[in-house]
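Let's start with one chain on its own, the form predicted alone, as structure tokens.
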Amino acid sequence: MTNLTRRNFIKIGAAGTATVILAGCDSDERWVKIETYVRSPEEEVAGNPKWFATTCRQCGAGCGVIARVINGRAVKLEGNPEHPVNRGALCARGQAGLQVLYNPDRVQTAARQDGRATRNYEPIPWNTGINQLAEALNSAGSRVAVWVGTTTPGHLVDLFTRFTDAVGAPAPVRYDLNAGFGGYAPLSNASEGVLGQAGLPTYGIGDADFILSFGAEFLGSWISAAGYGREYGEFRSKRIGKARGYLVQLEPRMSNTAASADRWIPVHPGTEVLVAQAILRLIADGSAGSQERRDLAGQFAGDVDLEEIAEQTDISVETLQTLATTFANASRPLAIPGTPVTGRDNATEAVNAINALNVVAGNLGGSGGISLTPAAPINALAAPTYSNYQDAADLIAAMTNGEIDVLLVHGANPAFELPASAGFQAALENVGLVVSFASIVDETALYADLLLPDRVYLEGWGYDVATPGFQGLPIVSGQQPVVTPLYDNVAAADVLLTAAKSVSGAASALPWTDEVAFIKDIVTQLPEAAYPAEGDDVKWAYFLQHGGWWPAEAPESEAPEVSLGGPVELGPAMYEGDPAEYPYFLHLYMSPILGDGSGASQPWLQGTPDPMTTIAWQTWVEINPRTAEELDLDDGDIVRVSSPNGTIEAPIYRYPAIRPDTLAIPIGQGHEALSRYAKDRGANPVQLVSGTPGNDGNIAWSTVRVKLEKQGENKPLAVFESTVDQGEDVHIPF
């Protein structure tokens, strides 16, 4: 690498010379570099721990965390008390970022691939990288594109947006496997329903004293898995007087939270929204409740045959009556709709189904109902927005048609997340240059040009606005570095900053020196917060000492304009594949441990045994232990997995909490790369839903119909349940 310093480049830039030379992105002054004393000052003690606060990025919600440190190395991650969104809370995931940080396949440097998906990478200096981004940024105009995802920071994304706005090319694809099977779009467009704009919601489980989720995984994976958590906590541990929140969850595979609820209802998959409109016919035509709920219900409730849905979901017309008459009586109740209703054909009108009960409760936009998180209080920090997946096949099919000539993709693996039907592999042959920042190579790094990787997050600055936000506060969650990077590796922002100087259009655009100075400019714009502090350099020092912005009361907010129109009608949802070859519904869902998948180059979490099955390290086809009798399946036995869309290979588990009629498997394994602890192991399942749009631009992830064919091997499960046979007096619900 040559010696020319940043600083040095800019001087350069300002001289106006025309040359594409880009220098190195050294920040020495960010940076203080920690050696043992050769003689201690008095007062230090060996091994005395510092503490620094920052966010967590194994995932999208921005949960707080301190890091304890030791002699220069992070040793320990815990939840931030203070933050918001966590309030000290962390799940698994989070406690295991420190083998991101550790993790012996890393990426060290900056590198160039010899022929996509060849493995064959040349490690080159970083001027020679940015230069060749430069130079081919520089070369696209307005003909790039910018793929990232749900952990991505908020600073990068507003960065590369400022980029893309420059050169005239579309705005960001923020789309990955938390926002797709999450259903972050059809939950965000059916809020313009409910709460008079598009966003996120956020439920507010805690002050709610009865809570119909259809499917909502908010224990496990479901968009915020710790700050639901702690909402959880604060349900069902009420103050003297007030009554313990009821929970009742309706799936057709006990997950996580159907296991800690007070009653689990396996209603037929596909179903879910014949339930809601069950329930508001119902209550309309009852006595239970007040009149206005009555009367609200009546709007939406459309001309139904009670006994018909009887039949249809399998919950008996005396339950749906049970239901409707807690809900129209509770004080606070609330309705959430999960993945099985996101996942569907029309799911934003599938969610709006849903979100009716929340109108009838009258729970908008205020305690223990829906809101949307308050916008941040300077226009420069927007609410993340997410793309569906219309926006990423669209991108797709500019790559396909030779309209994209640079690619750079941060925080994604679409080459994993996406069905192979999807074609984005096939797309990127005419993609000029593809550039990934990926800090281990991925699936999708295996077809770059160009690796630049990223520094981890734990040597990282940054920033997010926190969605869905909690209590009611505007949340910016701050990111720092807590030691020294352990690689010669450059932040994603600098790099970008620094190739734009020589793009047309952008120099202008993205002027800041580095990505500190963004963060810093943006920071200190923000007003007075929960901990006050005059000054810029205060407000700076207090931001990163305790983790981010919030106000210390919640804004005041207007009661949202209500647009749902009545009645509710919605049938079935349609299943993908003929019932007479494939006879099971397939149940996909996104394990609690590996998240999206990224997390399976985390030996902690492979390890780590799925809290309903126990078992670790592999990929496993959940089914009822009657429905294995009858086909001859036993634990461990290989069975082939087909679906129109694909075909995949697991070894069987005898799971008696799903119903006879479905199979569910975990999302999270099935690597062809991201390090020697993800790769070659377990099956991935995305590849058995359809790469093709559904009628509202989403995948249909819980509307597919598999079969079964025993393969004649068996492979012994890592399972740290008993195996001791229990008997025919075991507990089987079906």
Second form
Amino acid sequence: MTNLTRRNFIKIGAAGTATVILAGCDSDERWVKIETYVRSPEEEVAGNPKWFATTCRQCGAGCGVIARVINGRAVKLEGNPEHPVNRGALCARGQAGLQVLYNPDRVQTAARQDGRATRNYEPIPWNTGINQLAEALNSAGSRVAVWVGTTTPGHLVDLFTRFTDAVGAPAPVRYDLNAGFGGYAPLSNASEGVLGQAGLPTYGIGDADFILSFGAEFLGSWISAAGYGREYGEFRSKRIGKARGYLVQLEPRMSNTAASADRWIPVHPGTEVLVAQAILRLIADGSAGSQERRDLAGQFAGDVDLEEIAEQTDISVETLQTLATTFANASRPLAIPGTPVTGRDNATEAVNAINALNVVAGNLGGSGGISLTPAAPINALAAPTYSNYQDAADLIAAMTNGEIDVLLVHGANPAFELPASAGFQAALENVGLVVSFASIVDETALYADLLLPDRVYLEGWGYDVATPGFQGLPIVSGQQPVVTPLYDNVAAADVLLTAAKSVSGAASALPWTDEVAFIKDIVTQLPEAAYPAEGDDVKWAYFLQHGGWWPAEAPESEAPEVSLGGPVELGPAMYEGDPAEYPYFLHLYMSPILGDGSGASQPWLQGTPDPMTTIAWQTWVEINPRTAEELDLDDGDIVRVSSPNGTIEAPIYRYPAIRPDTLAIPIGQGHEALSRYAKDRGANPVQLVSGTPGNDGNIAWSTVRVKLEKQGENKPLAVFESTVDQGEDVHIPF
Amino acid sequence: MAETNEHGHKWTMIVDLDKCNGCNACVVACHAENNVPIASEEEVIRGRGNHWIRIERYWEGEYPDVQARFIPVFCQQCGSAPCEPVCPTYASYHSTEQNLNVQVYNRCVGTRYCGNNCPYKVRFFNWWTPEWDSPLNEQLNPDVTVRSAGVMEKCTFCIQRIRRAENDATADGRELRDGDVQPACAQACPSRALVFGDLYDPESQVSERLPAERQFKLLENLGTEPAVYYLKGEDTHVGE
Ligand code: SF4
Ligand code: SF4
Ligand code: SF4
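The block above covers the form predicted alone; next, return the form predicted in complex with the partner chain.
Time for the whole complex; same chain goes first.
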């Protein structure tokens, strides 16, 4: 029987300034046993599964997962039925997490790259890598930057933040596609106006009976797929006191959310706020709904010309009237702004315009409305904050100016997630040391000098404050290893804790011997949970067993203070690109299957058909069949799509449910690295947007115009649906 | 609508089309649970994509009055199954105890008659022995056979989970309870569009929910007696 430690016991030599010892193992939970099938420990019954509760890290939502483990192998991930975010459900990406663990292209030890982007990686002993980092951090002082993503576990973000605070560096930038494209920053900022305080809001979809969604793809990759998918099931159910919910989705291209809606309205791109303003006016002037709602609407309704709005939005006055009446009459109506709103100029104001509808609905802070996740119960656990793109752009500028000596990247892949014009890659040239903690070499790791691959979430420890939380509960989701780490990798938290010991100023801020000691320290401070637990050891054990901490009941919340003033008078979005040269609106969306693109490394996800087109493995350009006919384009014809910012090539898919003036492209493919399954496959349409921060400090994800050129080649589409048109004679080649 | 029978079970799935939103969580869950191989891009192009459960998407109408509908389709576990009588080796046969259509892999000689005769096109043929790049093979579920080349396969209602739940109940000295058996797809489904249970158990969720006003079965007119009930979507189209 071999005992392997979950934490490598590494002695680091006295080279250079640092002599640091990575903490050894002192308690039972840090040991696991590897067994062969033939010689099992007594309590192990061959073929009998064990179950471990942990947290999904395929997106930032923080769903609870139960892993089924047989003879040391993780063979299935399931939703944790107790966990308040997902209550037993798990999205497609969550299901595929096993392929993060067992991906054949994982980085198996620390490595140095001999020249950036050369792909010449030389494995090095971990102590060499950690020592190099420690020395660099020590001499960098405050000239250190940390870039993390929504999938970086919360405990690691907390440790990084303690480190940057201690050395006087700016707080970590937490920005990736989930946060950027999902509009976390404008959504959070706009909460101040309606909920009295900034923070990523939860939308109480399950308890609403009428939803007006302005392009929020909450059944796709938007913010919390499993959580909102679960809420949607409740929204569709009838309960005492609640009718079956009715969903109206306004967006230029029908997503799978719009396909599930009761009504899809192909609104003119960029005019969502006008729709909201028209509805407010109509409620104020109409007779539907309560007097209170009409009065509130009067406060927010500007001086609008309905006929003109009808023309601008392509929505008739009658339809606007129907929407207004239904909204005013519904008992719990809800308005949700999606990427078309958060990805435009003046995004926060645009969200305010939509939120005015929620003020009218009177749904702030309660069930069926928008609310903030209650603060985590102890000070050490602040609600996660997400950076705006401006913060990322400022960091890139600092890098360009040579102000950053060491850049640490974890859980984000800016080289893929940002357009080239953001200048990230170019800025790296002036950074002395770039360190990537990625478990598979991604586009950013291609530019790293040092690879210190973190353990993947199924082999690592952690916690995460789930944001958005659900049912009004603060949730600290727990993460623990479900298998013995596959490779010789050291947890990023341990790398940091070890290196910090020799960084002046940092050692006292990070006194924990190792990652588990830190997490345990936090967890044992938590107050009473939904399950009874007495004493530190029991608390810790139950935290792991239940998959986290949450109270039995939602804490009392006070009615939020609304400070939205009068009407939001915002015009249609400003589009980049001259309409004469760039005739089409570009509608980007995150693939509901591949998410932010990290899913492209997993064959289960690559092979899963896109719900709307049934295409797998590829990137495609969606075009209205009428427009395609005018341009003499057929399915699979390769086109070049260009914007003022960049160009990509991909095959055409004739899409019946998109405006004739709009082209839609999924984000997710187009990787230069990220495993054999992702590399050199499809195109990355992020290149089409501008890397210059907009007036709200965000990326204008949804306000770019493009043009289309036929390339004269055809690529067969990997579609699962039948390719035979109705009535067509086919020759069956069998 | 519980049906009565002294012995055995009548396993049934209800698919609520008002809740299914095409998220495909069920599809990935099924691949993971049942060791279903992933077809490469080239194979998908050749029409050899394989998913034991798939989300069919239908377009209706033309822009702007166009609608899309999702229908999850998997083996309907027909009571009178067209795939069964055509099998020369009894690889495709009916389990009278479970009321399931069962595929015995080591009897299958790959005539593909069953695939031809299934009106729902839910049977998939293994043209090659599936391969998993190491260490992806570690993810394989040891409770489920990895099928080899030349063998037909399809949705089993996660028969291994039914068996395990039965064994566990026997070991505990009790009857099987509603909810003990959860196929991987139904378990994952975020919106709870899929509900599974035993129609012979009058207390089960499926018995309590059926008959439903919105219920229908796929290609019912063929007389296949599917065990899967679909519930129509409930769109009311306010103001149209
Ligand atoms: S929504 Fe996010 S956290 Fe939840 S299962 Fe899906 S990927 Fe995992
Ligand atoms: S998991 Fe449920 S909602 Fe998602 S596609 Fe499958 S049946 Fe539909
Ligand atoms: S759906 Fe097809 S495979 Fe399943 S029992 Fe019916 S005929 Fe056989």
